[in-house]
Every structure is written in structure tokens, then in C-alpha cells.
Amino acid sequence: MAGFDQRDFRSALGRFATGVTIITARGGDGRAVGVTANSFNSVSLDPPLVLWSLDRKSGSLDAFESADEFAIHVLGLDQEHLSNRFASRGADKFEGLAIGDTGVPLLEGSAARFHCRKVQRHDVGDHILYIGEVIAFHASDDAPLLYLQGRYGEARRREVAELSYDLEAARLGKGAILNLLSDAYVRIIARFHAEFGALGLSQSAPVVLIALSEGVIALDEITRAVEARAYRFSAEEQQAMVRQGLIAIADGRVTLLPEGKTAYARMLAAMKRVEDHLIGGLTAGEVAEARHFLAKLGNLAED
């Protein structure tokens, strides 16, 4: 054993932001298996090789050991619910998902997908490392889901500055109101998503629950409300909320179920925790000024 605390070591590793993947395969008995993993990485372009690793204690180890092929799904921003589902134990992870009856189970809607033939395996510490040769792949324009310090996050592309620019203008640009608001928004939303993810809620679920609590019941209206927040209330997201017992959908109408009301209450508590954290270092006067400024800014944006 190394001479340092494993918990501290894990925390240090957590500062390396990764994507989130779901690895699927069929074991020797034909059973579909899948696990959430952030150990995915590229190895080589020629030949096209990638790798990932699996904990020796995983209940899916025997299936992956016997499988000749596997698929790596790089999750998109709206697929936190799938990450949580495939990270769980015991439940039928593929319930309601179209994966086919033969071959490697392939999930729909990922940011990228790599169908691989297993070419090497290595015993490495407490994990088994698998190297696969990519035999087919697919990529979309969807933004990827990130994982950092035990929480979900999202990437924000940094714009490349022009070679010729005025330094003073650059400083003013960085301190511009819109840039500051955008940066604050990204950081705050990442905290919300982490809290909601811990509750098993997808990114669109909070918007749906809020709309239902405000009396909106038409499916098309709720879909528009979700899209207005730049999320998607896809058929898969709808089915996930139905399976969780949060909502019922019939005849173009959405009903909030008792479990959904409980989730809504927990969501409000999570939002309160985030808000308390944000304003914890501010005085009452600063909080009042911030509320006034943001409200006035919102009104000006509508003019």
C-alpha cells in the first residue's frame, strides 16, 4: 500500500474532469449487461484502439470477461438519468430501452458510440483493463456530460481570441456584465444539476415538475417550457419519469403523481441548499441589492 490516504487520493483523482460512459455487452449466456464508467480513453488511431476498466467486484465482471465485443456510449448532457440507472445495482437497467435481441446492446441518443472488438485484457490492481479495437462508431453534435469531483457537470467551449486585439478591450470583455452573468449561470446550474442528479432527476425533470406544480398539464405546453430552457423532453425522458412513478401521461395530458410531489418537495429543498450556499457569504444588504439588480436586468431584457 502507498503511504497516503486512499480517500485523499480519490479526491485528487476527482479533480481530473472526465466524460461519462455506459459500457454494454452480452455475456456468454446472452444476457445484456451494462455499467457506468468514466475510465474510457483513446489509445491509438491506427489501429483504432480504446480502453476502459472495470472493478473486480462488479457483478457484471463475468459477463464482460466472456464477451468478445462491447459498446462504449459517451453520454450527452440530458442523459444523467441513464448514468444513474446503469450505476445502480439490482434493477433491470435495460427496462424500456430498445437494444435488440442479438449482438452488443446499443443505446440510442448518446453523444458518441464506439462498437469494439475486445483485443486485450490486463489485470491491473483492483481493476481489469480492457482494450478494444473500434469496428464502428457514431457521433452527434450533442454536448457531452462531464463528471468532476463526484458531481456531474457540463463543458463550456472557450472561444479562441483573434491574434490582433486590444488588451484593454479584452479586459473589458472579460469583465462585461453578460460574460459575468454567463459564467455565474454555468457554475450555478452545475450545482443544481449535481443536486438533481443525486435525486435521480434528469435535467428536464425539474422544469417538468415546476410546470406541473404551476398547473400546466398539456404535454405540448410542458415540452415547450422544457425547450425554452434549452433542454429536451424526449420520449425517452418522458418514459423515464413515468417509470420512476413521478408522472402519468395519457391523452396528451400529464399528471403529477404522489411520488412526483415528493420529488418536487425534495427538489425545492435542494434548490434552497444551493441558494443558501450562494448567499452564505453575503450580507443582507448585498442579497437585497442582488435581487433588485437581477429583477431590473430581467425587465430591461424584455423591453
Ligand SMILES: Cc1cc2nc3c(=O)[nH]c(=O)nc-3n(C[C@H](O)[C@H](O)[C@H](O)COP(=O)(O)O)c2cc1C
Second form
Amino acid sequence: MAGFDQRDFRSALGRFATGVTIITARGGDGRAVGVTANSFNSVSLDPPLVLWSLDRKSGSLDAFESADEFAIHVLGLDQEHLSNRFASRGADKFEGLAIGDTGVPLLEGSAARFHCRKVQRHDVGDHILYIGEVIAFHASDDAPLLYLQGRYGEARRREVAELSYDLEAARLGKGAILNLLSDAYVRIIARFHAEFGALGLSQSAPVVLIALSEGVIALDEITRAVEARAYRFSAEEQQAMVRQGLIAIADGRVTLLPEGKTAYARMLAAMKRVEDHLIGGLTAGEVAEARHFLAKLGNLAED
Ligand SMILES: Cc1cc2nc3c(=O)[nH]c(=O)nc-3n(C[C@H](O)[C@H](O)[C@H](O)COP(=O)(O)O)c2cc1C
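In place of the form predicted alone, output the structure of the form predicted together with the ligand.
Whole complex next, starting from this chain.
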């Protein structure tokens, strides 16, 4: 025995999620047998081969050893009771199930069924490994029963994966104007924010200062201007600007203080630095075209 705890080993194996099958056969004496097994797996497509392993201690061992064929039933979500029945010893596992008197017992209503000819058997540790060649199969749309960490479960597709797939499908081409514009905007605005941050200004402060410089003084109007640019002018942000001595707020009105005027001038200088940087990479003709083009696009969006 390897130097590790068998319970830990089983528990680690249980982290591998599987489906659940019932595997049936008819022994040489004509007795129908069936066991619940999750050791089922596919092996080969051509030829079509599958495998599973049976505990040597199984009461069905003799029948499986003498049988030439077996049937693997992949259980559906509503067949948990059958899984439990075929995982227990003693009781008449086939009671109430129509399986006929001869041939491999075939159960109705499984998610999939593989009728196999036994082509190989191997003694492997405390189990016997059977390899079957599939001679007939059928599959239904029924949701399969799962087994994980000693408990039954059901399959659920990951929402995130599906969502990202949908987004990918809905995605505009890389050359779409919308994508190019938003990409340029995000990168340019990141440059602005780096400059503003160095001035100790929050993301909403520039919008507030610009609105004040344009003569807007009502707090709710300024707040709307900030929100239109997808920022927030929360009570904390308002207080931060007040503490910085940039503005005063009283009776729903905002006043630009001398310190605020200085910040506004610095902010304009920072904006000019970014603008100069961008323009520096364009020819005079491109700058004129860009201005014309962006203004036109804005107007078209409003039509
Ligand atoms: C989800 C699940 C999967 C199982 N997988 C196997 C398996 O792959 N091989 C096996 O021999 N027993 C497996 N068992 C245990 C057998 O179903 C159980 O020992 C059963 O009593 C055997 O029946 P028998 O002794 O009448 O042959 C599994 C049990 C459960 C609940």
C-alpha cells in the first residue's frame, strides 16, 4: 500500500466530476445483473471502444465475467433513485423494470445507452477493467445526472462563458468608428487623468471647474454635467473640493474660490500639454481634418 491515506485518495479522486451509469449484463445462468458505475469512459472512436471497471468484491462479478456483452446506461437527472438502487446489494434491482428474459437487460429512459461486446478484460489491482466495443447506441436530449465529491449534481453551463461568447458574437469589427473613437477616448482621457491626478484633482473636479468657468453655479446642474461624463459628484467628492479650498457650497449653489481659479488655470495648462502632445504627432492637415471630422460625427449622432 502506497504511503498515503486511502480516504484522502478517494476524496481526491472524487474531485473529478463524472456522469453516472448503470451497467447491466446477463450471466451464464441467465441471471440479470446491474451495478451503478462512474468508472465509465470513452477509449477509442475507431474502433468504437469504451471502458469501465468492476470491484472484485461485487456480487455481480461472476455474471460480468461470464457475459459476452454488457449495456452501459448513462443516467438522466431524474434517475437518481435508480443509481441508488443499483448501488445497493441484495434487493431485486430490476423489480418493476421491463427487461425481458433473455439478452442483455436494457433499461428504458436513460440519457444515453451503449450496447457493447466485451473485447478485453484486465485484472487491475482490486478491480477488473472491461473494454467493450460499442455495437449499438442511442442518445436522448435528457440532462445527465452528475457525480462529484460523493454527491449527485446537475450540469450547468457557466454563465460567464456564455455571456462572453455572446459579447464576442455581438462585437463590432475592430475598424468600426465606434470602437476606434472609444479606444482613442479611453487612452487620451487616461493621459488627462494622469496630469489631473498630479494636480491633486479627483476625476470629477475638472468637469466641475469647467462648468463653473462657464457660469454654471447650481449644484444639481453641475452634478448632472459630471454624471453625463459617467463620473460621480458624491457628497464626499464635494466635501473634498471644499476642503481643498477650491469651491464653496451653500444653498444649492457652488462658488469658485481663488484657489479653485488657480487649479482651473493649472488644469487648462495640463490639457494643453496633452493636446500639444497629440497634435505634435499629426500634420496640420490631419489636425484640421480631425477637428472637422469629430465635430461632424458629433452632429450626426444628434440627428
Ligand atoms: C456513483 C457511484 C459510482 C460507482 N462506481 C462504481 C464502479 O465504477 N465500479 C464498481 O465496481 N462499483 C461502483 N460503485 C459501487 C457499486 O455500485 C456498488 O458496490 C454495488 O453495490 C455493486 O453491486 P453488486 O455488489 O450487487 O454487484 C459505484 C457506486 C456509486 C454510487
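The term rigid core refers to the maximal set of C-alpha atoms that superpose within 1.5 Å between the two forms. Positions refer to the first chain, counted from 1. Quick caveat: nothing in here was measured; it's all calculated off a predicted structure.
Put the two forms on the same core and the Cα of residue 79 is off by less than 2 Å between the two forms.
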